[in-house]
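The form predicted on its own is given below as one chain in structure tokens.
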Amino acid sequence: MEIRVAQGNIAQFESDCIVVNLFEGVSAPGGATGAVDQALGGAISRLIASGDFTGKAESTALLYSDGKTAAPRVLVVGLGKAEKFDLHAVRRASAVAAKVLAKTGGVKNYATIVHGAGIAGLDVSQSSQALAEGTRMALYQATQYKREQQPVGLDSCTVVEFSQEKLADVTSGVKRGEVIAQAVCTARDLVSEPPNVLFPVELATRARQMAEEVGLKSTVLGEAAMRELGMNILLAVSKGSANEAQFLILEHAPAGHEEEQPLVLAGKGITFDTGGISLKAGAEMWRMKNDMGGAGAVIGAMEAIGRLNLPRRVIGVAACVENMPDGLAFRPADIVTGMTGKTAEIISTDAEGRLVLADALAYVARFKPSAVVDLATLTGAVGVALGKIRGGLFANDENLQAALMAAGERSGDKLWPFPMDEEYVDSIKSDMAEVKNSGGRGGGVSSSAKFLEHFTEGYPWAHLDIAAMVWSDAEKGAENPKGATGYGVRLLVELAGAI
């Protein structure tokens, strides 16, 4: 669907439907909604007075104009209480409108005002960005492997701004929102794909194609190159798979920033995780196609960073591996050596994500990064602690932790900090190696982060455990349909623009 921007009066704009809004508790609509109400002869006011529409958040009412406006339909979207209204509410209201109209048979093209940019007093550009994000994310459909394809739905949305002075801000905000939302959809596409389609080589190939289109530098290391580098902890996980592991490097370095210390983003890219020899239960194993959600978020974020041409150097890496059991697979009790010479004892082959990230975190030290953030679907326990509301945050640097928390609140991809006390190392001490890859269930979320920290050298670092966030079994707000969420993309783009 195309999102356009136009200057004009929403009441006079020709489309299949126009979208306006109303705060909860308002009895006399004002602004653009008031103008449309006046054009309709007070129909919105009468709707409020009847008690049939209160303006409650995410509620809608569809009115027919009978020729009194250029559009035959008017959709009123509830914004909720004015004192609680923010950019997240703009995103949600826009998503609700898009989903309702996509199910309205006679609507293919609609026009909308920018929620929040009028009486609410929110920043015009930021509100326009949130509108574009919510609209695009709400209408996402995963690739279909069916003979009968789902109908496309809506063709276009036009954002109508009355003020000529605000038009440039609306246009820039919509453009940024579209870029970020499309990147979220890229991550959703990758996570949604079946594992027989998206194996490590295919994941790296798609990322390289994106990089060529966007203008990023891309490099892919195969297993021979990784073996020469001594990345034997990562390669151990790949031993049981017929599909070769890949190590992907994407770089955004705009003119004037080529030599600066980069922000590095590292993603766990397990394209399918059987658990290896420590085999997972079969009933829910299908979900493990989403075990590359960290890599998907990094690839999506790098796409947006490149398209927006953010004025800083950013490098994204993804360790892409399939974890399978066969006669060559690595085993519990194996001891493996990584590229820094550090050793790890394998307790569980199902704790493989931290192993591939161990060599990834060692590799990125060569870039002398200003900061490194890794994202991984690492532990089920983080979802027990936080549910599907926030990702887990672990950091060895207070400034980086603060920047991530702020980026999460602004973007909507929220985080919550976990402890990193040195005592968590005790459970992963090994009798024969430097560390072991599992310390048991007690404190396992933090001890897994301490395992990763062991392989970081000389840079500020944060680990995001996003295991509960990359997939949803039900719609999670109108902007997040059932399935892959694309969590992490907006967070990383926000971070890259802030530090």
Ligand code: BES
The other form holds:
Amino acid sequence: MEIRVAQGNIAQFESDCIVVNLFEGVSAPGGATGAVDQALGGAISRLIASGDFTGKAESTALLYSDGKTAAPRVLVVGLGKAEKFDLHAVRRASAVAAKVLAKTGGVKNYATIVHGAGIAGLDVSQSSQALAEGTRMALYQATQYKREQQPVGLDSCTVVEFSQEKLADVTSGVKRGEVIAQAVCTARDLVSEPPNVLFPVELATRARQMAEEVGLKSTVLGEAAMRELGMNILLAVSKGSANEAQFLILEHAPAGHEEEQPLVLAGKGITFDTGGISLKAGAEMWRMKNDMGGAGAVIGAMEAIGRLNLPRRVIGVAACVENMPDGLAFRPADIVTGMTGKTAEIISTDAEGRLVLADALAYVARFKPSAVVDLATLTGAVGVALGKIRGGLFANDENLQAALMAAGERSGDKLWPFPMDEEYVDSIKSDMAEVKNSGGRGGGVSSSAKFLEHFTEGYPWAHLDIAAMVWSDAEKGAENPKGATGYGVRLLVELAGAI
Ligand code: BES
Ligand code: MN
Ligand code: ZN
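Now that we've seen the form predicted on its own, could you pull up the form predicted together with this ligand?
Let's see the whole complex now, leading with the same chain.
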């Protein structure tokens, strides 16, 4: 489906359906909705008066216009309470409209106003971006492995803006939203892929193809190159796998910014996590195909950052490894020495994410980063604490923490901070080595972050535990169909534009 922008009066716009909106509790609609109501001889006002439609968030009503507007149908979408209205409500309302119309058989082409850009007073460009994001994200389908595909059923959505002055902002906002939503879908596609298809070499290959299309620099290190560099903590995790580990490096360095200190994004890319010798229980093991969700978010974000040509140097890396049990696999009690020379005792081979990230965080120091943000599906416990509502945020730098919190609120990929007290290292002190990879259940989320902190030398750093966020068993708002969410992409693009 294509998203277009046009100048005009939506009441006179020719399409299969026009979309207008209503705040909860409004009885006499104003703005574009008011104009359409007038054209319809008060049909929207009567609909409200009947009590059948209140403007509640995520509700819709479909009216037939009997020739009174150029389009035969009018979809009124509820925006919820005016005082709670924000960009997320725009994203949600656009997603709801797209979903409803995709299921309305006679609608192939529809037109919509920009929710929030008129009477609600949000920034026009940001509202337009949110509209495009919500629309595209809602229509995502993971159908690669179904032979009989159900087509989306929509050909186009035209964003109609009356004001000539606002048109440029609408156009740029829609474009930005499309690029970002497309990148969210890239991350969703990667996370959706089964682990027999998306093993480390395949993940790196797909990232490389994306980099070529977008114009990012890309480098992939194989196991020999990693051994040369001393990345033996990462390589230990890969020992049980027949699939070679890969270390992916993507770089966006726009003209004039080549020498600047980069923002570095680092993703956990475990293409399948069996737990290794500390084998996971069987029933839920299939979920561990999404253990590369951090890498997926980094790859998606780099795609958008490159396409938008953000005026900032950004480097994305991903540690792509499969964690398997085998005769050659690493074991609990093994002691390994990574790139920094620090020794780590393995308590659980299932705490493998922090191991691959340890060498990733050591590796990126060479870029002299202005900041490093890692994203990882690191602990089940973060989901126990926060559910699938916010990702966990751990930082050793207040400014970076504040920038991430703000980017989370604006983008919709929300975060919540966890403590990083020094005492949390006590549980990961090892009798045999300098650190151990598991400190037990109590405070296990913070001690996992403390483990990572051991390997972050010389740069502001934040760790995002996104274990619960990358996959959803049920639809989570119309913009998030069930399955892979693409969480983190919007957050990182927002962050890269802000710091
Ligand atoms: N990939 C898992 C974490 C995870 C669990 C992600 C559930 C998504 C859903 C991670 O590698 C892991 O196994 N973590 C262990 C750590 C423990 C052994 C210290 C965990 O959370 O149980
Ligand atoms: Mn694990
Ligand atoms: Zn894992």
